[in-house]
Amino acid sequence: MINTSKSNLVFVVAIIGLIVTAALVLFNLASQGHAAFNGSNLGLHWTFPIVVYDYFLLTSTGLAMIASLMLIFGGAHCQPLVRRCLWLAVAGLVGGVSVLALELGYPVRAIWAIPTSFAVTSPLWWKVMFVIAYVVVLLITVNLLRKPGEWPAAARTSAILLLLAALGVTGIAGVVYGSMTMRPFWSSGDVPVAFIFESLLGGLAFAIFFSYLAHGFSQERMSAPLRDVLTGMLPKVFALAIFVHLMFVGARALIGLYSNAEGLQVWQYLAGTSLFHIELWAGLVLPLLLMLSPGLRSNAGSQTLAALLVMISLFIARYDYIIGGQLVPMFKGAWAPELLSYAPSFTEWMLLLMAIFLANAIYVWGEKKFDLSWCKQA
């Protein structure tokens, strides 16, 4: 049983709150364009807005993987958690590209102008075209799956191509960032591989939080084969994604902190800031320990801390990649500090909070349009 009350008040907040943040962020672009991000001429480019987009993009492709996989392998007992999860990839994907376009400047003509330059050999051209794809297809198995009831035949396949597009962008995205040689933080061939997992992760977490938020934070509230899934294999399968992004990261910083190779000398900075230890220890292997612990992994309080947290350390380490992989800058002089510095501007904060407002209202308000948690029940 949905707690309405809850997803009104979720709903009525976002919308004010996303008024207010959208209201500010326009006067200061309006008022300081792209002066009001505080990106560096000494080569710190990509700054907070491609941080946010980066991860709201990547949590939509996570969400859409699990979504696809449980659709593909998974019974009817799964319809409230891949119904649930193909709308918030839709809200998640709304969020982070209303954020590329205000940081784009002149959206409208990337719409056209990117397609068409048919820059083939170039790993961003490829990355918009599977997310036009990735787009196309979400929208068609949302369709398919909007009204409650029996999946209709086509939803497979459209599953399959979903899962398909969902990999393309997000192991493209890993692409991008993995063949800049010249960065060498963000230059390795596990990205790819790494930002998969990650998305996956992200997926899982937020599947899990919002099935609870809808639910009043209440297991008894939900039906009968969503607490199953909840309590059953999902919490083992998060613990296992926790535990595989944990060891990338340990690996990334280990080999960092321990390598001479120009550019690396970032891990050492990262790892003496607060941010990289509570990304680690409370982000990560805090979570890691709740769902190792049978009495707890299946506990309702444990869950949902649980997902907040790896939450909030996913989008830190989003952070401390993209910004700490051009603290270095490409070509020192003298003038050139050895690190740059960076905090993101009001600007671009209200552009993360504009970016959360904005996914909650879409959110809600298709929990409520289409029944989400609705289960076909034995």
Contents of the next structure:
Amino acid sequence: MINTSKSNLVFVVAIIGLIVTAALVLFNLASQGHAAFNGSNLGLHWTFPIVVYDYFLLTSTGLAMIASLMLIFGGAHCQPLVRRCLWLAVAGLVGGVSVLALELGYPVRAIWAIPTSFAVTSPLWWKVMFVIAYVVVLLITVNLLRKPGEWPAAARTSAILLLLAALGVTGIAGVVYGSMTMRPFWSSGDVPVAFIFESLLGGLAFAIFFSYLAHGFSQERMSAPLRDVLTGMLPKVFALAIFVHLMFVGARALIGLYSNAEGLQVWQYLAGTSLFHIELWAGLVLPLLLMLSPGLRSNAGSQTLAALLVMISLFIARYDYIIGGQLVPMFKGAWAPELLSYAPSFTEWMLLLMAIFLANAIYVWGEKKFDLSWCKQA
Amino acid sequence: MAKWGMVIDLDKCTGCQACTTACAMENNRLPGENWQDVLFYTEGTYPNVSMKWFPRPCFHCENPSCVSVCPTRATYKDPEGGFVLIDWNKCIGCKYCQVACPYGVRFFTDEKAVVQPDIRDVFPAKDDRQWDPPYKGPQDDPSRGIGIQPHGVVSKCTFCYHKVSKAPEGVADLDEDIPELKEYVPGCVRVCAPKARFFGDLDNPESYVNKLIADKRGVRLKEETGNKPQVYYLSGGAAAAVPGLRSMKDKS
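Right, the form predicted on its own is done, so what does the form predicted in complex with the partner chain look like?
Next comes the full complex, this chain leading.
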């Protein structure tokens, strides 16, 4: 069962962390403006805040996809995970969008200027439209499942719409980058599909990790139905998702290292960094081995470790993809090095922590308010 | 309607940066944030080194990727003249246009100053503009991205819209050597000492820019992106050259 005193502690820590990091970020932005970020007109336009925003948004849609699939196809035995996934999706969405709002030049103007522009040629316009639809359907679905008990009949319809909206957001997020033919590191027709699989993997990792976190990393404290899901079907699906994502990462890296296309020089740099190898070996291969082993697959410790490693790996992947796509300058010139250099500023790191604290505060509040662990006992 | 375009003869360009300076003065650019720039680069290794340079304004493309990606229609293609402009009243500073521009000619100037000391601290603005330079010109049209850049928006070369759009209708070329037209000539074209720049109507078969493009085989940069720039380069193999690659060295 949920340990109330521990969840209170997590909530208090999250609130204090949120206040401290938000104060630091807001002070730095008020005093320095966007100079508090390490972006530049040399070519690095989208930096760490966009990495954080996309990571949280796509994790949110991944969680929503998993909850929807469980609602549509899973039947009663998936019940113990659905409410947690949905609320985690809400928490992640708020964390990500708050970071984007602090990165935009005019966030308030964006609220009306984007929807009323009908800029149908812009992938970003479609992404915002799908995000609006996603927010509405997600909140409706959460509300339908707010109270413990049998799922209402409308939940299935709502889940279908939520799945479509989440797929739309994630796929178009891929189009935002994949359609940039002038940036070969980003551009590819398979990027939207890769984003969808990456989101699903992230959703699975977060669902597993936070289910264990809520129960003190102990299967004994879990209800029998939840334990059955976590030791039965879920780790196998998790292994498959890791494998599919690993194929995408490996194929992209191999083609990038092989190709002579301008802009893909960055692969030589990326493949030489420790971050890439942590992403690949510690973040994907090791969790895959853990989930392939019948003895370890059902173990609480190995599941938690695998989920945590995948969560970190996906963040590195998001960072390498967004930053890596901008490292080769558009023009050679005396003013531009072979590769641009970038490291997140202090304010940008604080934005990441702020998003983590904010999402956790919302998540724990929901845990206490909605009893996310509820399930019908057999 | 005219479709204004520019021809830059690289055989005549000396890399003197007069165009860069004139643009900065005309458009109140922050030091280092040049709408019009001349890029310098070296190719080869010692002793087989050649130094090259490349003048680069915004290309005011026929099919601009910056326009198609803008989620608020702040960046738009002006049907009367073919200018690509930014409405600063609609721009939200998402920087997608900067990411999508294959030519790197757009500027979000709220970041760290390129040149120190930060001139924005020396001449601070009282409103939401970036700065308040003592020599600013009278032109101010935020709906076309003209004037002093506000905070939080992207900017770019306007082809000196505030001058060109006032030219008499039907004019084929804007040439500083024609006294009655010189006030309408873009700043970078007007000051070009070796007369390497030409500005005219690409839709007018009588224009000198069309003749130059045809006779000297004008080329456009990065044709493979499909953006179709309205700036053409004439290159006969002198020191200034259209860069063929983005990178300084081969990947191998």
